[in-house]
Structures are given as C-alpha cells and as structure tokens.
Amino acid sequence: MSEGHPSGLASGAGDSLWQACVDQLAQELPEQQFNTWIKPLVAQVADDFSKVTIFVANRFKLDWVRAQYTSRIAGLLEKLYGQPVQLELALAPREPVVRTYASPAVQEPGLAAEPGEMAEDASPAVFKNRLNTALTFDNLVEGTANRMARAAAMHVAGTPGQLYNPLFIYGGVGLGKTHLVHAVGNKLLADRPGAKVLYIHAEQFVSDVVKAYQRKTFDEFKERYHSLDLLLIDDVQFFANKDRTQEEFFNAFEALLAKKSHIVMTSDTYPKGLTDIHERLVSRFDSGLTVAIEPPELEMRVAILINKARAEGTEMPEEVAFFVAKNVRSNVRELEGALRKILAYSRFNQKEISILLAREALRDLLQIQNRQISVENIQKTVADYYKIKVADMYSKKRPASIARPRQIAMYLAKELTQKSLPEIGELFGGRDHTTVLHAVRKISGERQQLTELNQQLHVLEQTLKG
C-alpha cells in the first residue's frame, strides 16, 4: 500500500474512487432510482482523500439524497478507500446545466414534483420526449434472444402506425426491453424530427393521471397523450389495481390507434399473464404483435461484454469475456454489473484485465452462484413445480408427464450450471449426452414459440437464482 493512502490508491485517483462508488450503487439500486438520484451527482474528492463533496442540482434533491443515500455512499467510500471519508453535500453552482442523460424522472412515492419540473411539463411550448439518446439500434447487440423483438421494433421505427400496432415486448428484468423502446423513438426522430414521441414509465403515467385529477387539468392531459405520434411505455404491469389509470390509458390507447399513431409497450410477462388489469385492456395489448426477449445466449453475452468494455475505453480480452459470460447468465444488467466490478478492480490494482483478475473481482458473485445452483437443486425445484417425484428425474419412465419436466430440468442444468453434457446425463440416471443435447435443443426451440412454456421457465429461473 502506498504511504498516506490506506487502499493503495495513487494520488489523483479521486475520480476512480467516486466512479467505483457510483458503479456499486448502480448494481444495488433499481435502474430508475439510480438514474434519477445518483447518476446526475457530481463529486469533488480532496487530494488527500479526507473529504468528498457531492454537488446536487437543487435544494429538493439535496435533501432527498441526504436522507436516502448519504449513509450508504459514506459506507461505500470508506470500504473502497480503507478508512472513513468525510462526506459533504452542497448545491451545484448556478450555471447552465447540460444534462448527460434523458431517463424519465420518476417521482418517488409521496413526493411532490419539483417546481421547475412542473413548469416544464405543463408548458405546451416545451415538449419533453424523455428519450435517452444513447440507447440506439446501433449499440444494441443482436442475438437469437432478441432477434425477433429487434426486427419488429425496427419495422415500427421505419413505418409507424402500420403493422405490429401495438407492439408488446415482454421478458425478465435487465434483458434490454427499455433499450429497445428508446431505440425505436430515437430512430423515428432521426427520420422525422418533427414527430411527437414520448417515452415514459408506467408509474409516470399513473402520476400524471393523479395530477390531472387533483388539478382538474384533464384537457391538458388528453392533449399531451392523445396527440402523440409514438407512445413508448415501460412496465405496464404497474397498472395493476389502478382502475382510474387503466380507464385513462384505454382512452389514450383508442385515440392513438384511431389516428394511426403507434404504441410500443413492455412488461415482465405476456399480456394474458398480467394480473388485476381489465380484460378489455389486456385484449388491446394482445391485438398487435407480442414478442419475447429471452436471457442472452453465450455468444451474445460475450459480444455485449466486449462492446460495453469498449464503450468504457477498455479492450476486454475475448477469453475473459467468455469466462464472465459463462458465469453470469441471467440478464444484461448483471453482465454490466460484473463488467463494472472488473474495470474498477483493474483500475484500483493497476493490473491488466485477465481471467485471474476477473475471478478475483467476481469472487463473491461466483461463490453465491456455486452455492445456490446445482443440478440436484434444479431437479428438486422442477420436480416440485410440476408435481412429480425427484426420483422420476433419474428413472427410465417415459410418460409425457415425467419426460417433459425431465427435459426442462436438463435444459436448465445446461443453462444455469457449468456442467458438461456428459456430466448432466450422468446425473439424470446415466443418460447419454446426446439425450441431454436433444432435450436442450427441444426446450430451447419451443421456448421461442410457446408463451406458456417461456413463462414457466422464467418462474423456474427466478426461483433457482433466489
């Protein structure tokens, strides 16, 4: 360790210290919380690391960050640096602020909107599309997991208001649904700069309905939503149990379709799997094209890691990308989190990125995975889910009620563990590796076609990952 810096950080590494802290918070917090409250923060680190000053845009945000996040930020800085760091919050100097991202500022429950935001939203002269211009088709890695959804989204962006209206995209957390809908908006605006495009999270629509009722401003509300050329709305499952919101969304939906505007929605489940949402709304969701985004396959995960590392100004060796991709399988967000850990670890230790370094940086994650997911655990979980005996997984019985769950368990064993096909076959009653390969290909293919099977697999995967 270098003298005067307990963590071994070299002098002038203040930016790296703060960036590592932000990277860790990005992994811990929901994406919208992070984008709204943490990402805009600017930090100044003292040369001797004794103090970190965080600059916040206004008094409202300063009070909220202080109440909700300072203890965690201070704890992370201490952990990263190796000894306590004084943390101070201050208002940013009054200068024109250039926003570096355009994620929607979703209101925290129970909070009033900031005065400045309110005026901006209410002004008909300033139309905020809320698009993140960094999320485009160009930097969206394509693979079998998202190929159909990407093709449909590109078609919508090129010829809105025609086929695939509405476009309903569903899949688990962190698979790239939000990236895809922003890409649609950005492509349409590149082709037609005058188009009225709006990206929102479903929670923001709920908030807008509440405000319209409180202030009796429904004419403005309808003008805003019913006049759009393209509405992009994330996580429509948040409409559950909100009758008034569902009513207003139904009205907006009908108005937009009538004027041949396009609607693109995302959800964590397919339309008929949504609960506590009116049947007439569900039938509208299902009336266009419904496509799934799956967890990315190995080659796609490798490409994502290499591309995202390159975007951070770092070349990740292919063998390291393969190592990480084999161990982080569930979604793109977890891949990004693993990449941040590796980059931070490489910076702090001033070492080249290698498999050894990646193994050390991801030690906690690898330990959790190795402890939680085993073939035996998969067999028990699948047997419980389909109400068969665990012993049926190894038996020679072949009725469909047993053979089907057995194939599903083999597929999950290949997807979620490091076992080879022969090893998996051995654990399923000494079966040949070709039997396992057949099961994996069969279930993988059917997953793309059968909505119900895909949903069952999502449930099993989330259960196994805890």
Contents of the next structure:
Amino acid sequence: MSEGHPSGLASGAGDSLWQACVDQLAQELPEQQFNTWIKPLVAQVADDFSKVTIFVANRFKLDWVRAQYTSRIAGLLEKLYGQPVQLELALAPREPVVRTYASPAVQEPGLAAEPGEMAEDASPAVFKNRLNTALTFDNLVEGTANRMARAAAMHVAGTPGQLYNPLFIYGGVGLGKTHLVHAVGNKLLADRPGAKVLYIHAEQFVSDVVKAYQRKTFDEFKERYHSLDLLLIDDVQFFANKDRTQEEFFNAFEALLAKKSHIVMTSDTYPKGLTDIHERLVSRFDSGLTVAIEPPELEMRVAILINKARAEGTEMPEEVAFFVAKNVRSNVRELEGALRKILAYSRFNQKEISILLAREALRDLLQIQNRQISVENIQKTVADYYKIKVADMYSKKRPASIARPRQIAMYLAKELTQKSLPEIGELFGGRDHTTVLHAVRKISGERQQLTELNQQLHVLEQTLKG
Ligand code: ADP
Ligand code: MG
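Let me have the form predicted in complex with ligand ADP next, following on from the form predicted on its own.
Starting with the chain above, the whole complex follows.
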C-alpha cells in the first residue's frame, strides 16, 4: 500500500481517515476488484476534512472509479467521519509517477505491457502470466465442499486441452475459486515450463479491451490472447453489460478452443444464473464442465486452520481449531482472518495458543455473532429505513414501494438469523416459504449488480449488527 500513499500528500489525520476507508473497502470488495481499482488510488484529504480528492491514474480508470465506486466511497467516508465529506476525482499529476515505465501517458499500473514492449528481449518478465505462485494444489485443502472442483482442476492441469473444456467453477466469495485457478496454472507450468499461461481477472480483461480499443491495438491484443495454451479467467460475472468485451472474449474463446487450448473460468454463479451476458456466451460457458464450490464443512474448516497455522510455523491444537471452526463458518477468507488475529495475539502476548486465548483474540468477532438479531428487529429497522410502516411487513399489500423493502427484510432475516424459510414466512404475515426463497434469491442476485442496493444493505447490516 505504501506507494499509494506517498507521505506528504495527506495530513496525518486525513491519511488515517482515507486509510480506514481503504481498509473497509478491502474487507467488502472482492480482492481482485480491490487490488485493481481501489489499491492504486491516492487521496488527498483537506485539512478541515471538508473534501477528499482522489487521484486516479488515467481517464479510463477515472470514469470507471466514478461510475462504480464513488457513492460507496462517499458513504464510507461519511460513516467514518460522521459527516458528509465532499468527494472529488482527479487525474493524477504526472509528477509522482507511480511506476517507472517509459510511456506514462496512459500507463495503468499493474497492467500488462505496452504493445511495443511485447518483444521478449525488451523485458523477459513482460509476458506476465500474472500467476500467484503461492496458490497451489499443495496448500489447497480438500474437502467435500471442493472435491469435484479440485479433481476437475487437477485433471485439466495434468492434461489440458482435452476433457472439461471450458472448466467453469462457481461459488460464493472466499471459497477458494481464485486459489484453485492459480493452482491449475502453477501446476501446468511446473510440468511444462514453456506453456503460455495467463491468469486474468475479468475486470482486467475489460480494461485490456478498452485500451486496445482506444489505442487501436486489437491485433496485438488478439495475438496475445489467442496464442495462449491456458487462459484462467476469474469472476466472469463482471462481463455483465460489457458488450464489446463479451464480443472479444467470445472471439478469444472460440480461437482457443479451436486450437485445443484450455480455458478455466470462475464466477459467483452457474452459467445460466449469469445476468446481462449474451446467450451465446452463456451457452459456451456451459459447454464443458461446470462445477460448484460449496462453503467448507466443519472438518474442512478445521483442516484449513491447522494447515494454515502450520504454514506460518505454528501448531494449532485441534481443540482450538474446532473452537474457531465452529464459530467462523462463512468462508475461508474469514477463517484466515480469525487465524491471523489469534497468531498475532499469541505472539504479542507471548502466550500459547489455547481455547481461552482464541476466545480473547476473537472477542469482537464472537460478540457480534452472539448478539441475537431478531426478525422483529430486522422488520423494524428496514421499515424505518425505507419509511414504511412496520405493519406493512406482514400486510398483503403489493405495491413495489412496500413489496421491495419487505423482500429486503426477508433477505436479511435469512442472512442474519438462524430461522428457516417457513419460520421467516410465518413471521411475515404467514407467507409461504417459496415467497421467502424468491425474495432471498432476488435480493442476493440484485445485490451483486446494483451498487446502490448493496450499499443500502450494508448500512442495514451494520445497523443491525450494532
Ligand atoms: P474466492 O476466489 O472464491 O473468493 P479465494 O480463492 O480468494 O476465494 O480464497 C480466499 C482465501 O482462502 C485465499 O487466501 C485462499 O488461499 C484460501 N482458501 C480457500 N479455500 C481454501 C482451501 N480449500 N484450502 C486452503 N486455503 C483456501
Ligand atoms: Mg476470487
């Protein structure tokens, strides 16, 4: 993060306000999204906190950040600071050039090389495969939740271009999709060091397409993508509504399959669940093998904790791992967070890892989980927020101004309480469980697409969790 915050740009307190905002976004956004769009931002906070200016590397990024993230950033700053903060976006001045590329004009930090630099000798590292060598099959714990996906991925890494092409892996956040695709790339390269492998996040692909378009370098773009042996493309749900990108991806896809190169994709949903992606692409996605990764079961969570602790040079007693695994259930990323806290706490206090220590280290986390959130509380909070009557939560009224908050409340009830669908239906005026299920699916689907809804839900969740 250091290069994103040159000292002197922001005053101390302003710096920490911005840092707090960035930290929060790091938790809320998918890692790739965060790394691509938020991490490179540099902010300047006015002395009196009245204004925050965010510097963005180039025009394209500026438009993107403005469209996708400003309302969210403004909302966070306001929450953190306690008052609205004016947010401004500006192009970064040339002076503090972030990287030392020769052509700073439209250079995007972290992106692939300029066309002119593609020649091997210009810089041997230029054809970057963007693989993270730390993410391998060796350190990907196997369990019922990921067995199928892992086996298929292994198979592809061993004999690419044959079965299961494309391999489409889907599942919720933090379940190991990104890890798995990197593992495929790393294994293939270990077996065949000369193979042309590329890992790319879908958002980065979008940005590559836009650049090729702006610079009229589609030939290089095509050459680069169409020459691969293995394309690993992460989070393809981000192709939604990006027509030009979808077209280019379709072309690359066809070209790669024709020459028996392998394509591995991930997404937060199965192909037919994707929205705003052309039908012909969706059907291609589904034409190989589609596998899900589920949230890890208890034993798998225990194994992951013990493995990760060991990788950090620490033995975690099984009973402690069970304690943590029972309390942290959502996904592997959260497990890792809990483990980091425990390790830091143990090192800092020079105490052995025990259940007691884990309980102390995770106090905040456990408290949040223990605080019971009731459906009644959710109904009241949501009704207040959308300015409707609590009674409308149980009423049979159907106008959207009421039905939607009601669906949001159902969604939150499912998310934040242990109640079953029929129980929730009962508490919403005796509705059928399928009505609740429909609401849950609808809101969670829309949440992925609509920044504003996502932000509202976030506020509601924060309010409810206290
Ligand atoms: P996703 O892409 O599905 O959101 P990631 O691949 O980023 O999830 O995984 C989140 C974190 O959890 C990463 O640090 C990853 O290494 C780790 N992780 C996920 N699944 C496993 C697993 N089965 N074994 C070990 N680590 C895992
Ligand atoms: Mg991922």
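Quick caveat: nothing in here was measured; it's all calculated off a predicted structure. Residue numbers count along the first chain shown, from 1. Between two forms, the rigid core is defined as the largest C-alpha subset superposing within 1.5 Å.
* For residue 147, decide whether the Cα shift between these two forms is 2 Å or greater, given a superposition on the rigid core. => No, the C-alpha moves less than 2 Å.
* To do: Look at residue 231 and decide if its Cα position differs by 2 Å or more between these two forms after superposing on the rigid core.
  => Comparing forms between these two forms, the residue 231 CA shifts below 2 Å.
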